[in-house]
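Take a look at this single chain, the form predicted alone, given in structure tokens.
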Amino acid sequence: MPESPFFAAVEARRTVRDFLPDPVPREVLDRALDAARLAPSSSNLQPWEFVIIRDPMVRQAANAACLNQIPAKTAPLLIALITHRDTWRRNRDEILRTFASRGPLRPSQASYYKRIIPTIYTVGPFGVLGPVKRVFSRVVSLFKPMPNLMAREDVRIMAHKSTALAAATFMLAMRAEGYDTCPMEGFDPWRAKALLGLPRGAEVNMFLAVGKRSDKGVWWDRVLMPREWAVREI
């Protein structure tokens, strides 16, 4: 049986630390970005933004914010992947608008996005409702299953988890197109946020260096932890 293209891309994807100068074609980038938009996210709220850095001066400053790592300096394309904690209302409204354009809004859709989502995501001024909701959730959980109604930090974690799923989808899509990536978490978050002009509820999740690997791009052989450390059945 021929190897599945998906598993071939998964196997071939590596964290590449040195790139050729060859540019990434716009159509390849667009396909990978559209694939990333299909990634799963909590309640489909899609709290991410891909910022493609084209301006040479911004790129130079972004390289510096990435501590002048080799992937940042050598990649023909650098993308900042942004997590937005506070876009849930806007995105919720767009979901409802889209549902309504397809036909009558189902009661379950209206209930979930108009009542449940605000209950979970609203944390109040300065986050004051968050601790109250978290304690309430924990007390109820002692008697029956109860989701975390989320304080501000919980919303932040949720947004970063969803954004990381979009990043993983993008990286696999680029590998399927024959291009490589390097996700970089080592950067100055304060300088990066100021450079990109991010609002208060937004953070840089990671930078992604994108291009074709050079013959020095993969530094080490792949090492996987034992399967029994990663998989458990109960």
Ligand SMILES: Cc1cc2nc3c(=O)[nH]c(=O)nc-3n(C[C@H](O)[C@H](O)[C@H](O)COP(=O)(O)O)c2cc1C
Given for the second form:
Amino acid sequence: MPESPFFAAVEARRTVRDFLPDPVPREVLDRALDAARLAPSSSNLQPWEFVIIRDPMVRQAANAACLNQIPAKTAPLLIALITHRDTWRRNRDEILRTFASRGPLRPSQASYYKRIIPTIYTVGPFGVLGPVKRVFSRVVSLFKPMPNLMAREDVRIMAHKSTALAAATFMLAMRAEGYDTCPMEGFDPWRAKALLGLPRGAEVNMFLAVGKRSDKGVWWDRVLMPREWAVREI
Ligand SMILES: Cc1cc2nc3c(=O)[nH]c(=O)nc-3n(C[C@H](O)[C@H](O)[C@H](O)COP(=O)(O)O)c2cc1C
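Since the one above is the form predicted alone, can you give the form predicted in complex with the ligand too?
Whole complex next, starting from this chain.
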């Protein structure tokens, strides 16, 4: 059986820390971004934003915010992947609008997006409702299964989880196109946020250096934890 292109991309993807200067073609980048937009997200709320840094001054400051890591300095392209914990209402409205444009709203769609989602995600001004919601859901959970009615920090985690899935999809798509990436969590979050002019409910999830690997791009051989640490059946 021919090797599936999916597994070939998964196996060939490595964190690349030194890049050739060759630019990333627009159509390659667009295909990978559009693949990333298909990533699963909590309640399909897609809390991500890929900021493609083109401005040389911003790029220089972004490299510095990335602590001048070699991948940031050598990559022909740097992307700031933003996670938004406050866009759920806007995106929920877009989902409802899209459903409605396709025909009558189904009762399950209306109840999920009009009732359940606001109950789970609303945290009130400055997150004041959060602790009450958490205590309430913890107490109810003693008696019956109960979703976590989220506090602000839970919404933040939800947004980061989904955004990281978009990052993974993007990196694999890039690899499938013959390009490489370096995800970077090693950056100054305050400087990055100020540099990109992010609103209060937004944060950089990670930076992504993108390009073609140089011959010293992969620094170390792959190390995998024993399978039984990673996989367990019960
Ligand atoms: C969320 C996240 C943050 C990371 N941050 C950095 C980073 O700041 N700098 C870096 O060189 N590598 C970073 N890495 C890359 C990891 O070190 C790398 O994925 C790991 O060593 C496994 O190597 P591989 O990706 O080549 O399989 C990060 C990876 C992830 C998923």
